[in-house]
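Form predicted alone, single chain, as C-alpha cells, below.
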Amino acid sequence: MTLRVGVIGTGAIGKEHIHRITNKLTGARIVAVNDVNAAQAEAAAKGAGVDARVFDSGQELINSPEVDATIVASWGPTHEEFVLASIAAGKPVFCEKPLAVTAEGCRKIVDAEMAHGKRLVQVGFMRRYDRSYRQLKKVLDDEKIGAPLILNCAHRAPAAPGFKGDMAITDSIVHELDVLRWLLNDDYVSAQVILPRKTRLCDADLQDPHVILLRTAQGILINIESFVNAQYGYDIQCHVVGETGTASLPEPADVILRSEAKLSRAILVDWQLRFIDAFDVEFQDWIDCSIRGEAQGPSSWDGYVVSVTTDACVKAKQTGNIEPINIPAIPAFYAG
C-alpha cells in the first residue's frame, strides 16, 4: 500500500516535508495541496516534482476519497480546525507544533479522538526522534547514572527574526517541554521563570534571554536557559546529573580542525540542519504506522500537556511567582 498524503500549508516547513515525502522517504506519495495562497501551494509541489491536486479548502482536501492521511503544517490557529476534522474523517493526521492555539484547544481533540477510539494524531516534537537524544534516553533508561536529580538544559539560536511577546517560551522552549518529560518518563508540577538582563541585539518588545525553572513530580529539578539571539549559532544542550554520574546530550557529529595554529569544529546556524536526521525518522514512522493503521509518536495527550504547561510557564513569567503546573491522570486510551 502507497500512502496518499494532503499537505495543508505549503510555507517553508510544508514545502520541506513534501521534498522529504516525495525525494527521501518511502511508502508515499503527495496527491493534494492546500494553503492560502492556491499559488505557492501549486508551486511548492511543482518544485518538488509531485502532480498534486491543489485544494481551495483544508476540510476539502481531509473529506476527499483520494486522500488517505493529512499533513497539517498551516498557521497555527488554524490547527485544531483541521486535526478535528481529520478525526472526524478517521484519517491519520500529523500537525505540526501547536496541535492548538489553547489548552482548551488540544483538550477538545483530545476528547473527540477518545470519542473516536483509535488514535490519529501525531504532533511534530521532532525531538524524540533525533539521535542523540535517543541515546540519552538509552542512558537513563538503563539507570547508567542512577536515579536523575537536575538537568541543566540550554536552547540558543543565532536570531529570532519575527519574535515578539511569550513567543521564545511559546513557539521553541514547547520543544524542550516535550522532550525533557519523555526523557524522564516524568510530568511537572511547578515552573518559574527568571528574567535575566536583556540582550541589546533583540527586538524591543523581546525579553531575552529567559530561564525557565521546572519541577516534577518526582521532584527533579530542570533548568532550562532559552536564548534565541545567541548570535553564535544553533546549540541544544542537556546534561543530566544523576545519583552516580553525570550524562550529556552528545553534539552533533562534525570534523574537529587543527589549523592555523587552532583546535576547531563549526557550529550549526540553522534548526533544520541539526534536525533534519530526526525529521526524516519522524515521517518514515509517521508513514509506517498509518499504512498499519497505528499511532506511536507524540500524541494529542502529549500535545495538551505541553500546552497546560506552556500556560502555566507564560503566567509564571507574569507573575513572577512559582506557579503551580496542574496535568490530570493520563486516559488510559494514551497510557500505552
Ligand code: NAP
Second form
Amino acid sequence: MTLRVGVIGTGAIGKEHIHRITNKLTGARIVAVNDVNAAQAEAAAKGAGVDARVFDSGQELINSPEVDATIVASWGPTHEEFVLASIAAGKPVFCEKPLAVTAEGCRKIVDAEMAHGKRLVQVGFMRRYDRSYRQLKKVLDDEKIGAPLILNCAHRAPAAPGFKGDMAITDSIVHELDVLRWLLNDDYVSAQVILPRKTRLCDADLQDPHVILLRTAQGILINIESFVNAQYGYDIQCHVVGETGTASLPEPADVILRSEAKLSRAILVDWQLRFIDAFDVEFQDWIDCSIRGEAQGPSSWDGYVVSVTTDACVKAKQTGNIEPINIPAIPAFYAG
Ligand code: NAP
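Provide the structure of the form predicted together with this ligand, given the form predicted alone shown above.
Let us now look at the entire complex, which starts with that chain.
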C-alpha cells in the first residue's frame, strides 16, 4: 500500500516535508496540498515534482476520500482545528509542534483521541529520532552511569529573526522539554527561569539568554541554557551527571582538522542540518506506522505535557518564582 498524504501549510517546513516524502522516503505519495495561499501550495508541490490536488481548505483536504493521512505544517494556532478534524475523520495525522497553542487545546485533542479509541496523532518532536540523542538514551537506559542526577543542557542558535516575547521558550525550548523527559523516562514537577545579563546583540525588547531550571519527579535537576542569538553557530548540548559517571550528547560528526598550527572542527550554523537525518527517520517511521495502522512516535499526551510545562516556564519567567508543574497521571491509553 502507498500512503496517500495531504499537507496543510506549505511554508518553510511544509515544503521540506513534501520534498522529503517525494524524493527521499518510501511508502507514501503527496496527493493533496492546502495553504491560505493556494498559489504557494501549488508551487510547493510542483517544486518537488508532485502533481497534487490543491484544496481550498484544510478541512476539505482531511475529509477527502483521496487522502489517507495528513501532515499539519501550518501556523501553530491552526493546528488544534486540523488535528481534531483528522481524529473525527479517523485518519492518521502528523502535527508539527505545537500540538495546540494552549494546554486546554492539547487536552481537547487527547480527550478526542481517547474517545475515538485508537491513537492517530504524532507530534513533530524530531529530536527523539536523532541518532546522537538515541545513543545517549541507550547509555542511560543501560544504566552505564547509574541513576542520572543532574543534566546540563544548552540550546544555542546563531540568531532568531522575528523572535519576540517568550518565543525562545514556546518555539525552541519545547524541543528540549520533550526530548529530556523522553531521555529520562521522567516528568517535570517544577520550573524556575533565571535571566542572566542580556546580550547586546539582539532586539532591545528580547530577553536573551535564559536559564531554565527544571526538577523532575525523581528529583533530577535540569539546567537548560537557551541562547538564541549566540552568533557562532547552532549548538545543542546535553551533559548528564550520573551516580557513577557522566555522559554527553555526541557532537555532530565532522572531519577533525590539524592544519596551520590549529586543531579544528567545523561548527554547524543551521538547525535543519543538525536534525535533517532525524526528520527523515521520523517521517519514515510515521509512514510505516500509518500503513500498519499504528501510531508510535511522540503522542498527543506528549504534546499536552510539553504544553503544560511550557506554560509553567513562561509563568516562572514572569514571576521569578519556582512554579509547580502539575501533570496528571498518564492515561493507560498512552502508557507504554
Ligand atoms: P511558515 O513558513 O510560516 O509556514 C506556515 C504556512 O502555513 C504558511 O504558508 C501559512 O500561510 C500557512 N497557513 C497559515 N494558516 C493556515 C491555514 N489556516 N490553512 C492553511 N495554511 C495556513 O512556518 P514554518 O516555519 O513552516 O512552520 C510551520 C509549523 O511548523 C509551525 O507550527 C512551526 O512551529 C513548526 N516547525 C517545526 C519545526 C521543528 O523543528 N519540528 C521547525 C520549523 C517549524 P501564510 O504565510 O500566508 O500565513
